[in-house]
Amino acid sequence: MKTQFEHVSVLLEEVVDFAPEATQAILDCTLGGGGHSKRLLEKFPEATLFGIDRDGFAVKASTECLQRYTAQTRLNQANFSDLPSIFSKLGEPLFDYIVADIGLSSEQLARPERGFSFMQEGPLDMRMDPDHQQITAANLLNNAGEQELISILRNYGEERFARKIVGKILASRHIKPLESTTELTELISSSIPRKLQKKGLNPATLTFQALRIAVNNELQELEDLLKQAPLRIKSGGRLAVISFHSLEDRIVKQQFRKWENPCVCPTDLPYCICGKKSLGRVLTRRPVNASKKEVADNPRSRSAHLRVFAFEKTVS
């Protein structure tokens, strides 16, 4: 079993470059191994950094990575939905820069015992916070009803073969409970005709994504973060979000557009009567993607999309 936490932060320089000048307060919502936080503190050595991660291993690794900055960092194990209570304990801070790297870390994928990867044998776990979460992927697969499983695979994985895969799951669990990642991977592969499997994409990819999102309530957590951000950002502050699949990216893109242009008046009205005011502007009309060099060095960065919003007013 691995003992060292290993995580490569994606779009590292791009995230740092988007930070507002003279940044004094930073919130890193997904500490990982502390990579983004460390580079931001190197650029802004006088800044205060607040950081959270729902994975206790990540918080421990970040604490070690940021030892040099102990006096100016406040790190906690928490979900996005826990932010209001954390802010209350910390005195309701406001931030110049909020950063969130959504999704799995390379560390989580590399540990077979976490059950996130279809490339390695491991238990069907997939919990980002095993200390506090009860429901595992195995619990869902072995106990959820047919329609619930189909809905999970379709809504969270956009899996076109959801019904066939679920049919195989139901038949398999009738004989014995599903227990391992390789067991599930083989079942999925046998459910999708080989000629219809996408080249370069493991057939288990979308199902594993869907189960992970369901187990960790990831999309609702992202919505919670986007609700909190405008309340916690200073005028002139920025929010940077890195996502790794279309569901998350779509949520971020649509919310940024609403913040920039919240008016809901009919288009044929000569002027706005709804009273909704813009919070600022989108700095990334198209998502920022990893360079060819970064993709070569870290293949995981291939699917990373960075979007940044600049707030021009404080929301009270």
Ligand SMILES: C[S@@+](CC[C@H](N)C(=O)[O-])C[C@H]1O[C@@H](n2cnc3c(N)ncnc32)[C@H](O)[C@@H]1O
The other form holds:
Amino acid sequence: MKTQFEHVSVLLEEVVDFAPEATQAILDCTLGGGGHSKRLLEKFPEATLFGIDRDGFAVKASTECLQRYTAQTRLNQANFSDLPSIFSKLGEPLFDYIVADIGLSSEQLARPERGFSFMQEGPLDMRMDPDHQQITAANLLNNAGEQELISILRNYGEERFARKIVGKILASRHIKPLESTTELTELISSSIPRKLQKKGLNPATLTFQALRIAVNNELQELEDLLKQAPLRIKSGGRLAVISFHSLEDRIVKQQFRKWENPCVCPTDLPYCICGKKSLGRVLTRRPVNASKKEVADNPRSRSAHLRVFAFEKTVS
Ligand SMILES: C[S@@+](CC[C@H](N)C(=O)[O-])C[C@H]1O[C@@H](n2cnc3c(N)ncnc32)[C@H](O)[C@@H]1O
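Given the form predicted alone above, I would also like to look at the protein as it appears in the form predicted together with this ligand.
The complete assembly is shown below, putting the previous chain first.
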């Protein structure tokens, strides 16, 4: 039986165009439906590809998508934070091109039972890996303290109405536990005065983003991935990251800058004494965004930002 996987890969040609010439070994950290991996293998038919995704359904779908390439691919269900232990078992392999298209797939968003969408009725789940993660969004909403919830909404959603929304959550869960996405959406909508709600933005957007980031520990996972990349890349290799919101994009941008110029000497020193050496250079001064045509064909690509770093040195 064919697994239906609803996802259109974003910035597909751009990701392929940034691959180093004569790429032999690829690491795809976010397989999703396998779209980026497949295009890369079409361009580099001799390459080997190691791919992971924390969502078992995505691993199944990408295995199907990459069926033609079984002999040269190895796909695992894993988190970014699992990479050190996986690679230590595999003998510390190195890659020419590492790709991470982080965030959610359209497939995860489209399935109401996953609880990611404020547009559809579903349980407040939001786990990217329901096979192994225990804590759901409902667990957080119904058990976390007031301050913790406010911090989640502020830090991960930059939600200005965090205090009001959390006030309503506490009042509501006092009567009965919150259970469904639509229940939460209505509660958020009623917490923000209508005239202050942003046009074209569902008032639940930032709270759902914040909860999803918290449930999946997404920012820490991204930091873990960025720690691993310089250890896993060949000299001359590249890392391409696509992010979908400013919190992630900021982390990627700042890390790339540090890799390019890690010197921490005071600016008035005539020469560097800290001894920290550049690992390479940022290839994308500004993030690469989707073209008008791509946005028209796939509106989800509107918020995608691609940044690429070229490593001249590796850290080992
Ligand atoms: C935007 S989709 C990737 C789509 C894919 N590039 C394609 O072309 O079909 C993002 C995927 O990253 C996975 N993901 C997000 N965070 C992850 C993490 N920390 N570890 C492993 N996979 C992760 C999600 O489960 C999701 O399937």
